[in-house]
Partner chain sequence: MAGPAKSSRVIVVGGGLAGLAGTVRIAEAGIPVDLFSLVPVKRSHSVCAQGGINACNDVARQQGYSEYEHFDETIYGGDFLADQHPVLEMANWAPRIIDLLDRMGVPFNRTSEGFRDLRLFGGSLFKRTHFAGATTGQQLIYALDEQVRRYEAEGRVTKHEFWEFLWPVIDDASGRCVGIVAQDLRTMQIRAFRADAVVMATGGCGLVFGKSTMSVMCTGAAAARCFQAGVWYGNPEMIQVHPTAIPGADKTRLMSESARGEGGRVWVPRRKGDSRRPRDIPDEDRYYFLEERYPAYKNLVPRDIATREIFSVCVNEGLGVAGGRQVYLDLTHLPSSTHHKLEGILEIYKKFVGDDPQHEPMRIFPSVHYSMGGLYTTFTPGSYAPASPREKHKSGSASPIDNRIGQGMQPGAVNNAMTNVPGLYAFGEANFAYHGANRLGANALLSCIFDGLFCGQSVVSFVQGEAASAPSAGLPQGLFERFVQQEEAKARRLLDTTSAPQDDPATNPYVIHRELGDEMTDACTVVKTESRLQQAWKKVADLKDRYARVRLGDAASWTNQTFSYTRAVGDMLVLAEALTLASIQRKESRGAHYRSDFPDRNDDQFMKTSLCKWDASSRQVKLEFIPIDASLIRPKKRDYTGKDSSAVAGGAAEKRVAVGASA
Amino acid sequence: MTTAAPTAAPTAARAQQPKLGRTVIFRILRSDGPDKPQRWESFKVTINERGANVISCLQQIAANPVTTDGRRTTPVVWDSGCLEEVCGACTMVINGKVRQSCSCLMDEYCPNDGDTITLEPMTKFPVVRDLWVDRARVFHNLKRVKAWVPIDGTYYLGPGPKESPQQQDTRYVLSTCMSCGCCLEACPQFNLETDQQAWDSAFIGAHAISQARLFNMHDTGKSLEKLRLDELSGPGGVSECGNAQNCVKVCPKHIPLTESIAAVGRAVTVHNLKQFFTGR
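Answer block, the chain by itself, in the form predicted together with the partner chain:
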């Protein structure tokens, strides 16, 4: 269960800054590849810099990968990109809770000498190696809902539709989704599926439902609304949401995912009724 409370609760102890030079223990769940056994390895890391985060500690470990019992091992493999929490790459399960590792600060998570922090790969996606998982399904599901505006091409055809600042504000927030997969990791209805053939009928997840709402709100984007709602009323669609509301709690961009699910749920109901009565 990835939504459990962190074992070492982050303390916002800013008044008293944690001491530099302290040693913290990284417990990392590792594996050499898909279908290879997982094992725990622990590393000692000295925190020498203000602003040290999980990434800077993993970099330290990579430069000298020796476990706490003195055994030399390979550097840990993990996925990362911008390190500013806008690309979504470095998502992992930290102390039992899914989040980006770049914004996970050691001063908050391990303020005391000897504190332990636990890193695990996400569980809803196949492991590639160590902490790196294959999230191709996240992007595949964006295709399922045709998450794009069907423009006529890139030749010059003038501006797009005008938009009120209120609508822009709503769309902007939805559009900050970085496909990190936190909402899927936390969702009881979204499960690991290694068979790609099964992806199209398995639960699509909060991020894709929210993207469908985003594009249905756009004047040109809504021309594909019917196709999106067809997909979302089918197998793996919005009705399979179990209303656990975990998604919205773990979203690092504070996207109102449950609002999106509700809005799309209503749209799907109307869509289905219309289809029932008109046959279209």
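Same protein, different state: after the form predicted together with the partner chain, show the form predicted alone.
Coming up is the bare chain, nothing alongside it.
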């Protein structure tokens, strides 16, 4: 008597991947230059590869800038650099939320044929053209807090200061900031300011506060601690944070920005009390 061979156990069904060859509609808020009127234009893009992101789709549009109604237009302008979420240049507002466009994958955002994705420039910085904005104020505010380690590089100074593993863990996360501007776009206290003379008194932003904390923790960088705390004690400093906590929610590097703001706030309070009682 023979027995039938046991049937193979059914394998778990694989998660169905979005279909290649699908068409996605890109709805883009455009303008031809600073202070020019804005307009909406839509484009059809065919997704033919896994891992396609917003940038690769914008490249398709640039190669053939024809709107969904068949009208030829100018190529869409955007800013990008590394394409791996390191440089921070490609920040834009996607479906109403600020984020990096290089890491925005079409298989996640537009998995179905006919899906629409909306792209807008950041609103807290002057528009240069289309999706490209001028982020000069981001770096100006880093200069306000002297976000660097002062080192005389003309001669050998010997080995640098040692750090504990715990301090390394804290400072490494802070050092991953790429000055992308996501935290500033989401912050209700940080507003568009086209008058550069007003930059030094407007709210400095979570990114600069966190970088001040980073360099104040550095054994060499802390030589400028007093100057940083003086700046953060004045107009536009840490006290103007409204504690909305939007910054930490949108940070692509998951930097603990609210922890940095709290830590710098405490340092500023101690600094001001010391100055009040000692005059130094």
